[in-house]
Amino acid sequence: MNPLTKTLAAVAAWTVLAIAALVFGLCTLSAPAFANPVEDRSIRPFKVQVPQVALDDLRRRIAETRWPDRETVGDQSQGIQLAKIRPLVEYWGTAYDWRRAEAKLNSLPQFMTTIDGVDIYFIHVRSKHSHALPLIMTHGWPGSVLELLKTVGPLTDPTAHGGSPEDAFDLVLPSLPGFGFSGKPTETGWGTDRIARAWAELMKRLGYTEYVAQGGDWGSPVSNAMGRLAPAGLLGIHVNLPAVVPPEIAAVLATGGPVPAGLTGKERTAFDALSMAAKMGNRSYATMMGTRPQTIGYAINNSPAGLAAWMLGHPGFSGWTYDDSDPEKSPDEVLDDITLYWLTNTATSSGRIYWEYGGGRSPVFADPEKTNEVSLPVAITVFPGEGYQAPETWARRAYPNLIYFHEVDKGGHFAAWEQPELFSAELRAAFRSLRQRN
């Protein structure tokens, strides 16, 4: 093929992709990234522009929902209850406005860059304060970058939120591969270690020579991997779903055995919470996506109501009301997150990270996470509404360089979303000693 033919083929390929993006509700880049033998390392501005046809299609599908009969129990033991989800989905199909979420995203600096063959979407907000500490934060499932947006102000502009200029962060919020506006890997191997290396490359491209990392849910194993791999410039990590469960406790939990002898009060509380979660099937979603993500994908990719039920079945949402009685977590915020998955067609691709991780195993166990190999400084905040409250005794045993451990009085699995001011204050305190060292 001569050079002219190659160029025309590339242009034709980009045209097909652009048309497909418009049809399926994806978004536009400021400039196309042609496939080259040498990866395009440029950082390209990005803007969310969902075609109205995609939103009309969503409403049509919601209106055509075929609802199941109600559950035969009076609790959530069979899954999310019909009386709880149906009003939310019906509101989604009539009064919900995605454009507000779109405007919120577009008010922030958004970018795209290609790393290891996959387009990575990220938000990058630089603080107005000098000497701000660069921070990369990673979301999880069924969350997204949207769950972190309430922390942008407190972290980048601390003086407006009770902090000092010395507490400021430059903030980098990437979408995991296969999630949101990031590209979908077309090959296996995109586990947490590979994502950790991609994040290190991202921070390098942004020109940061020193930075810290934070994560909850999937962000925790990604941050653990970054701490273990210790890329140049990484000063330390903070996690709010720490991997501290010792191997002997993990073995008992795996078999459903009796409570081990010699546990402290907090260790016993953590053991009981993990044991009950296993018996109640609280991680059934992880088992399914960890073994057959493609199978469940056919259902949740096709039905908005099915996608909502699947995502809201996560234990992190179990205490949420999805109504106006809880202004911190309004129905619109919940639907922003679900709609992002729908419009980007990532219900299936996002689930594959569970498959990559090894059959949907929990990220709270110390041995599989190799926490003993994390030599960089580690900070942990324990939120009371998390699936389990990590005991400090286990944490100090798991992480050899634990520099900060704090239990707070409110907040849950989606801590940055639920308690953004408290969450931000925790990060300021957690990383303060690393600022002083550097």
The other form holds:
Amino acid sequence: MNPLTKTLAAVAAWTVLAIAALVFGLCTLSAPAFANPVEDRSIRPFKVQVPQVALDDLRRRIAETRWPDRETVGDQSQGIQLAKIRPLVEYWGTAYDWRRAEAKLNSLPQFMTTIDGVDIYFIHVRSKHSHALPLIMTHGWPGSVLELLKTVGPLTDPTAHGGSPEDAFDLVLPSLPGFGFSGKPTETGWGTDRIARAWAELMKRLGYTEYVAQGGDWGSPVSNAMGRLAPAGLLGIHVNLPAVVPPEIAAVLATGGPVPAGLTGKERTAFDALSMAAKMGNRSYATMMGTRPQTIGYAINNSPAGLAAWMLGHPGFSGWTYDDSDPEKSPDEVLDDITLYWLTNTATSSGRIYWEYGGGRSPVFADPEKTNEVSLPVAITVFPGEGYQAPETWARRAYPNLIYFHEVDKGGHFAAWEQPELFSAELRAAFRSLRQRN
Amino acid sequence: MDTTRTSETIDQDRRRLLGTAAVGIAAAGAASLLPSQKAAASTSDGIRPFTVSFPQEELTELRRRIVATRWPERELVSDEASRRIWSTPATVGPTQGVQLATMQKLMKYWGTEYDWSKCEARLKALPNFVTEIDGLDIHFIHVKSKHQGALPVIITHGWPGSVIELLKIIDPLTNPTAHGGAEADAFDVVIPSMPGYGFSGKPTETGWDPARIARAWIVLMKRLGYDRYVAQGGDWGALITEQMALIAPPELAAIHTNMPGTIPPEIVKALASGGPPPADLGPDEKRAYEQVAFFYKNGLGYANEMALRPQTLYGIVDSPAGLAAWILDHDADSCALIARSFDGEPEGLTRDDILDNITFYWLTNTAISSARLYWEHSQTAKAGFFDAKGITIPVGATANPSEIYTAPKSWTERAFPKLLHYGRTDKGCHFAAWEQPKIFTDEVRATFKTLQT
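Show the form predicted together with its partner chain, please, the one above being the form predicted alone.
Next comes the full complex, and the chain you just saw is listed first.
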């Protein structure tokens, strides 16, 4: 399907209108312009064209930032340090150029389609290789499709990235409801199950009869939910934030009890990491959004510095420097992502996924994630910089049909963003056996 | 840090911002602000008069920011029901936080009709002082009664309160004969701003936990020459007052708290397990258990964030709407009370009351410095907010029906072996002195009656 030229003008016009509307304080980005009594199942091309006035407004707000005094400690224990955030925000308001991110997005085929009443934005890149395996990959919070872009080349064009034609994927990268250019739900109920159903519909709408799913962060519980749902055509899932923590460990972590007896070395390491994260309060942001997304929303929707700090408060960013010493973690990398949240005015709507999940719970626990109901093949890659390293023993207990488990030596919470080549190699290996079945 | 140095620091900061940002008046708003402190020459005991004054351009800048608010879309739930009634855990429906409709009414009023100068005039009319204690400037209001033998009381505010939540009770306590009391009900009132709050200095080092603040208050009362006094507090003020009682300096005769820590150890344990209330609880105990369990499960997000990552809340320093919402969402009942006030049904708190306090936080740029008290507490706390702490000096306790939890008499008697008074009021939420000043005054008088000479 390639209806790209047909509706381009109309879509571009909508984009401009929607973004202009939010700049002027209206709050309807859910694009009701296309809402019909009967759901429009069409797939409409989409281009990002942020009006200059929105970028000027952002710069003006950044220049006017009112800062607090510095933290009273010499480390990150009170949150994002003033000396770390302030230069980043000042760069954001001066030399940073959103248009580069926009060009990056617009170099890829982007689409919009309405599913279950909400406009779903997605990037869709088909491989030139025949028999490419369709893959739907889901981002998390505070991520976006931007965190996945560096894998597009390796996954869809493997021969240019050290792979063979048999490694090729057709790639579908949707924005979660309430995130990026997707619409914002106007009713409750858009939890991971409903998102999973929407993704299954999306893949069906794209004509895919066999495909796989992948996710990290929120993409993991969404992929787990797809695994439980087992829609026709879904062959298996790969997750890099697996839900393997057993119930008896979860119970100890909940009450801050002593280390359970009989843990293997790796189980003990995982327990210690989870226990330390709980003690350090690494999930306070999740508790806030899980209980009062609207309340924090007013501040981070209205203050660029507030939004940047809130997003960078995610522990996945704690090791990032935002300087140019590591191009994978440059200021532009994170600012593209933060700017996307700002321009789409999705600070509040994206936080609601935590509320839907309930109270800021972590999605790493096997029981609430009902991993025992995932009968489809499951593949897991453990990245060393993730919040915890899932032990294989727990993974085998949690997922009854674990077909692949691999620990790699590089990469963190944002694995696809930080280590795109390695991440892509993992997906090739993880899904190889499912292709061979065909 | 003395006043002069503070002013110099601020000026440098402001000059630097003006130099780099080049956005004129907006940059002035970007600077961290302390009011101009026209401190007189220090007296020998280090207590300096303090004049309240805010530059007009800060208020102009605040209005500009209010008008420029960029809003999120509305919440996805309808928690209308919770604002109509005095809520209990059973009646609170799902909430996603402060409703957009409430926030838009608040911001509209704040940006147009609201007049800060009235509040500023009230503050100015009071005797304000600053004194340096333990390396930090402490601001306090000090009103002496005209009556001989008035009992000195130090009253401590909380978060998201300030000295503003205590202004309504100054006259009833210091001038009882004009407020239905007798001369014997008179108090000399000392109302300090906690470190990092209002006009007090902002600590630049860690360690200002409730116990250290309690020690500073003891120094303050000594410096004021009081050799026999009482202490009172709600919210953080309750914790600090309890800390003073635990230190128990000989001059502290008794305390009164309107957020008493009474939860017995076995109940603390049961709450931590997340289970249902133990079977042997009486009706008041069961309700208290459910209130606390509900708060711990659903209502602690803001406290958790401030205890763990106060500095990450840059948005509440930079955004008036963000600050207002953050302050409103303290506890379900007070938030509902405030929402009703903006719906045109004010009960104990008027729109001006609420905005006086929020504006005070804004103008003093204390959103994050105040939040650090949660962080400090989390570093050293040995017990939860509402837990019994082993106080042995005389205590009066007031249990308000719409407090985060209504302390049952049984637990209160157990927590405070020398209980002077237990008052179960029929009205009042978390901000007792602010919302129900008459009931509050009666409770304070009833508690300390036997101590007054």
